[in-house]
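Given as structure tokens, the chain that follows is alone and in the form predicted on its own.
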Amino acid sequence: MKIGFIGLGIMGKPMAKNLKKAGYNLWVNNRSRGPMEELANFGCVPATQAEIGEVCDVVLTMLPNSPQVREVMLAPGGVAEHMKPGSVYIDMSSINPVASREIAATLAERGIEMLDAPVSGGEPKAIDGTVSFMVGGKQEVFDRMKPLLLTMGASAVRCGEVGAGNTAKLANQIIVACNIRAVAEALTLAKMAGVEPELVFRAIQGGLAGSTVLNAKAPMMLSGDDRPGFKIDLHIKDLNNVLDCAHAVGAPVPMTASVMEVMQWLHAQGKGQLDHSAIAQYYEALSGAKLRE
């Protein structure tokens, strides 16, 4: 099976490496040359998007948002024009589920199957191959592609037809954003009440408040490590998609709207490229209490 991978960013590059480690023949493309050259040294084949469409049986994308996915796949001369009927397109980007369904409908006219398969886990899990896939698409296509996905992730769950994967990802991003904010707020309270936040973290992580988010993000807040595993600006993009989708279907999302305002403030302060755990810096600005030593 020949695999094409387009989008070698924070998540895409380590995921592509895991595919290559698993023994797949991999053609890669990225807007900038550096990641392509790095993957070439890893045994992958640098290629144009047209070449990927012509050569590959399966095309994977990991791109920032809906406009980039549309451009790569559907623009004149885009990848879809070069793909063979019967080939499969898997979009691992986090985009609006409405866009996923529209792209799938256009590809179906060309005889191309599509899965939307966004991931959760951030850069560390992309590196160690334990991301979680939330997938939308036909059961038969999912069953055929699941072994491929599991070379990059620890789980892959089909949530329904195309668009369901990105709907699940929007739900994931609501929970992650609100959880990170709650962690920052709670640790700031502890600090201002004269209790060591590190000890509070250790005390609560084994109880009902314990979570993957708490374990991943509290240590970053406490150490001042704001290197991006997942950038604030990317989370803003996802929450914009949440709000768009929620408005379209009439779903109430007041918590999402609130945490979005916090992230927008951080973006305005020039912190959009920091990890989303930098929400703690919003509370630092409000309170003057520093979690970071």
Second form
There are 2 protein chains.
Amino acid sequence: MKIGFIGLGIMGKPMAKNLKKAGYNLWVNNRSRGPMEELANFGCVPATQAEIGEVCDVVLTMLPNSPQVREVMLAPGGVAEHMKPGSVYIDMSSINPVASREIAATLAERGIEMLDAPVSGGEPKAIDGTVSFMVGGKQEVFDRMKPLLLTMGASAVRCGEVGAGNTAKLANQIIVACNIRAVAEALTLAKMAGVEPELVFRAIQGGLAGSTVLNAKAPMMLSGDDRPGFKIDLHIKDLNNVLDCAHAVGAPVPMTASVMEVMQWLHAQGKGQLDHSAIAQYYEALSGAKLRE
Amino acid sequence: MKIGFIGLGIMGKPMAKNLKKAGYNLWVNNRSRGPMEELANFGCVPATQAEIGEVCDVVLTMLPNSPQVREVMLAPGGVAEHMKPGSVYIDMSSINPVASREIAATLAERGIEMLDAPVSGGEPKAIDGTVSFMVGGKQEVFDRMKPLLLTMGASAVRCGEVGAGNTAKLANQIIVACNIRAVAEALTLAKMAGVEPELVFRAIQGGLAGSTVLNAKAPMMLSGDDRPGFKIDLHIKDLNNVLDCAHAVGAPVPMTASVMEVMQWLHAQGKGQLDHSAIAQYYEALSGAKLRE
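Now the other one: the form predicted in complex with a further copy of the same chain, given that the block above is the form predicted on its own.
Time for the whole complex; same chain goes first.
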């Protein structure tokens, strides 16, 4: 089975490496040359997007958002025009589920199957091959592709038809954003009340407040490490998709809207390239208290 | 060492049983007779509060809030008047940290040491003896009492001087309340977007959205099981303490204030005795969508 991989960014590059390590034949493409050369040295075949479409049985993309996915796949001369009927397209980007369904419908006309399979876990889990896949698409296609996904991830759960993966990812991003903000609000209160946030973090880890966010992000807030990880600007992109989807289906998302405003403020302060744990800096600005030692 | 235990409610009763099972001699007191008789049959000594004060080397309380703790300990004829100098008082109630410090100051005048040691984990962990203690008080007293606490809990972390335990608990309750609300908002969006919330829950569990709240509360939201657990009205009590503390120290807590309003609405709907996962019912009322099958 020949695999194409388009989009070798923070997440895509280590995921492609994990596929190669698992023994797959990999054709790779990226907007900039650096990651392609790195993967060529790793035994992958650098290729144009058209070549990938022609050669590969399965094409994977890991791109920033819906417009980039549409461009790569559906633009005149794009990948879809080169793919064979019966081949499979798996989009691992986090995009608007409405866009996923539209792209799948266009591909279906050409006899190409599609899964939307966005991931959660960030760069460390991409490197470890332990991301979580949230998948939408036909059961039969999912069953066939699951072993491929599990070379890059620890879990892959099918949530429904195409678009369901990205809908689950929106839910994921709501919870992550709100929980990060809650951790920042809570630790700031502790600090201002004269209690060491580091000790509070350790005391509450084992109880009902415990979470992957708490374990991953509280230490970053406390040490002042705001290297991404996952950038504020990317989370803003995801929350835009949440709000678009919510408005379209009439879902109430006041908490998401509020945390979106916090992230927009951070973006306006020039902090959009920082890790989303930098939400703590909103509370530091409001309170004058410093979580970071 | 003779131990007194006052307050045998949902949390207190199983915690007292765990102390007794661990071999401690236990004098017990409760406002209503039922739990005292149950624990008498379990080998504990039913006693008045005055007797507990006179007899015991360590007195524990597990009460609803600051006024009850003040009443039991500091009212004329209260426990403090009967306790010996050199004895230790451990308040495991979740109360305002300002009240903890005031009570400790009064006890100190009588030569009585105090720890504030609120817990997280709820009834199941109280029964299993695996609650998390967040502790404030002198290091020496904490070191001496830690084995006692660990017969009821899986962890006990000292966060600072008296009041620090309850400050950590406030931080804990902010994170728990906000995370429950985020889970409800996220699952409601998924449902309205046509994706099964149960599958979304399973898909996101392993990623950055994963948390103790998600694992414990999403299944309750999805099954319609709203038996407490931890009641809305008790969480309102804790968030009142959060807001009081935040206002006193000037900490910004807009997210907590917002989730407090959701809980107050649920209380006004007559749902204050339900588990705090009933926050999902706020979203169901707004959206018309039913998470519960």
